[in-house]
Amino acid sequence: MLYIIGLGLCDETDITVKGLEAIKSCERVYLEAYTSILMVPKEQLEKFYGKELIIADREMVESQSDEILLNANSLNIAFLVVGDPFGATTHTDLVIRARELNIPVTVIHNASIINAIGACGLQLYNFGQTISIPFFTDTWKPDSFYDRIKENKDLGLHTLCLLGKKIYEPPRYMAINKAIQQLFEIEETRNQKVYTTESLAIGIARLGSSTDQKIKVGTLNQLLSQDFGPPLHSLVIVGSRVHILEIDFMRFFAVDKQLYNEIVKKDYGI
């Protein structure tokens, strides 16, 4: 059997006990170690579960997956991903090779940034499609988010931004303020209005954590200035369909809840 086991999104406490238990029958457990990262250091999760982990980097899972299904016909193996199974592409893939081998396959599901960003406030149904930000060089600078963006904002739609990492000794993940220097860059570029300096946006970091969480909500020049602390950061874009619990939620949040009102009744007419 493969088990499919979504961790959560901060800690080892976040496992589910089904998934903790699945763990427990495993073999060989694999860490998915770079679509995103719990907040805590793999040692920690071992002692946890009571099991040694391996390391799964993107060459194995994509390139080696073979190494992975290794006797999974007649041994129980794990797949540990952070946040839910389904987050990412690569996992789909996964599972449809398995059952390419016919090699039975349970995935165990967790809290994702999917749902978890409704801790900013806004309603899950309110969001249109999710896109990513990747890291900009001097010869690489795709733009093909600001598409979905506008996509999303000619419905009214929020746009949930999920922020790059590179993937060195040690890794690079995205802050929110180089996410914003890079969306104002293209609109620059692009000029069309999708979002300018004033629109109102939110930055999750942490998301999930009991004690470190932080949520701020202003224009994208207020948030362009804020420390947001360590990874992980993503970005919200509001969109123009706003029910009025979704004003009352953010403004908790607001860096100045003046300005905050003031574009509320300007942009919203609440």
The other form holds:
There are 2 protein chains.
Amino acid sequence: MLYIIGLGLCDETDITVKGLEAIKSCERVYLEAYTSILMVPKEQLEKFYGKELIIADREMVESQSDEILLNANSLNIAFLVVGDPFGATTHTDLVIRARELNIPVTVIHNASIINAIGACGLQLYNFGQTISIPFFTDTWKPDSFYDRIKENKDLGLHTLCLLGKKIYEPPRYMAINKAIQQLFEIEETRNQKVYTTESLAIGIARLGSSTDQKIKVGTLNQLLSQDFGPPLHSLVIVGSRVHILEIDFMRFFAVDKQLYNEIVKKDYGI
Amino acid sequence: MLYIIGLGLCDETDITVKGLEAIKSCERVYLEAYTSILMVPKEQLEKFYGKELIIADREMVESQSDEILLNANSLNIAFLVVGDPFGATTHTDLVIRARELNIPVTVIHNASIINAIGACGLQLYNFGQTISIPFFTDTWKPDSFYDRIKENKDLGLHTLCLLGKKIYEPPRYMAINKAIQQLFEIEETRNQKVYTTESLAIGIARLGSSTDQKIKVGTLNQLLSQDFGPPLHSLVIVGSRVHILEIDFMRFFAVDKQLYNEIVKKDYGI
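Okay, that is the form predicted on its own; can I get the form predicted in complex with a further copy of the same chain now?
Time for the whole complex; same chain goes first.
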């Protein structure tokens, strides 16, 4: 059996009881290490799970998947993924290959940013498509995410922006401040007023950490100068479809409550 | 401390280790019982958690929230929610009330249909807004979801349809077949060709169950006559933005592989 197990958002205790039991039954346990990291070191996970972890990078999963799947017809093998197994990128290749080899696959789900983002107070129903903002270089500034934000915005929907995920390199983490700089840069070039310095947004750092989560609500300009601390960061651009309860909920996180009330009145009529 | 704890998708072992530890520290444990249910009886949860559960219906949460929050400044109180605490409806009222009373709130996340739906093989990036299809009556056939599906479709995005959730009544569960009948009924009235009997869709039953999950891919017409068994059911209407790996992944679930290949060639050019 191949178990694909979500580890959740933060630390070793975010795994489900079902997931932990599955790991304990496994002969080999791989830790996917190319899309995201938990907030704790590998050794801490190993101690808690009572198993040694084999780091599986992108290349290993793509070119040596048969090695991962070796004897999975008779033994239990686990492949651990931060968040949910299907949270951001799917592990499509590995599952398809397992099926070709007639290896049974069991997925054990967990929280990921895609659903936990509801913690910011916005209804998940009113989110449009999720986007990723990549690191710009001097010569490479892909801006298709701008069109996606516009599509969401035109429907009144919120946009969840995942920051700086790089699949083919060791993971780098983009700070909210950097993401906002890049958003401003693209708005200046494209100039379709998809958002402005005064647009309402939510910065989220270390989502799901019971001790260290940080959520701040303000204009993009306000959030630009906020210190959100260590990774992982995400950003939500708030759409026009908001309920008064969502406005009340977000107020708690406002960087400046007075300015928040002014914006809400001006932009949302609430 | 008020803990708001997600229970995940299926049974008592889907809780996280962190969530289980929190429950064990609590004086009173409430189980939210008005939006959804797990696939196991309350007694099974009580035995596993080692705690008695107090059922909290919608009315209790709305009108007696202070009773739930009683002494939460000095004691630990847990409020258990199927899926993720912010999975489908937020528990906004309760959290806002707790903040007013200066009671610290800790949220412990878990999987919900919103992220676990990735198990069907479609990238979460390409989903638009999520909709709910309510039970029609002879005189009440709200069809605003049709506009939402159209908005998603016009952008090439998939639509996740949650079925039959009723907030102010004991939960009723709509079968996929019933949902498709209602979809056809509305298409006939609105007639904007947002979908047809031949549109590609995915029926999902008991998502996250390691023994009993059922995923079937086919046209709406094909899925109409499939037996998906007991609740919970969901439906995805597939948009036009699909990658070849997603097509390969879905093929595994096709009701009729030959017809699937024909549709994929005709509608998606793959």
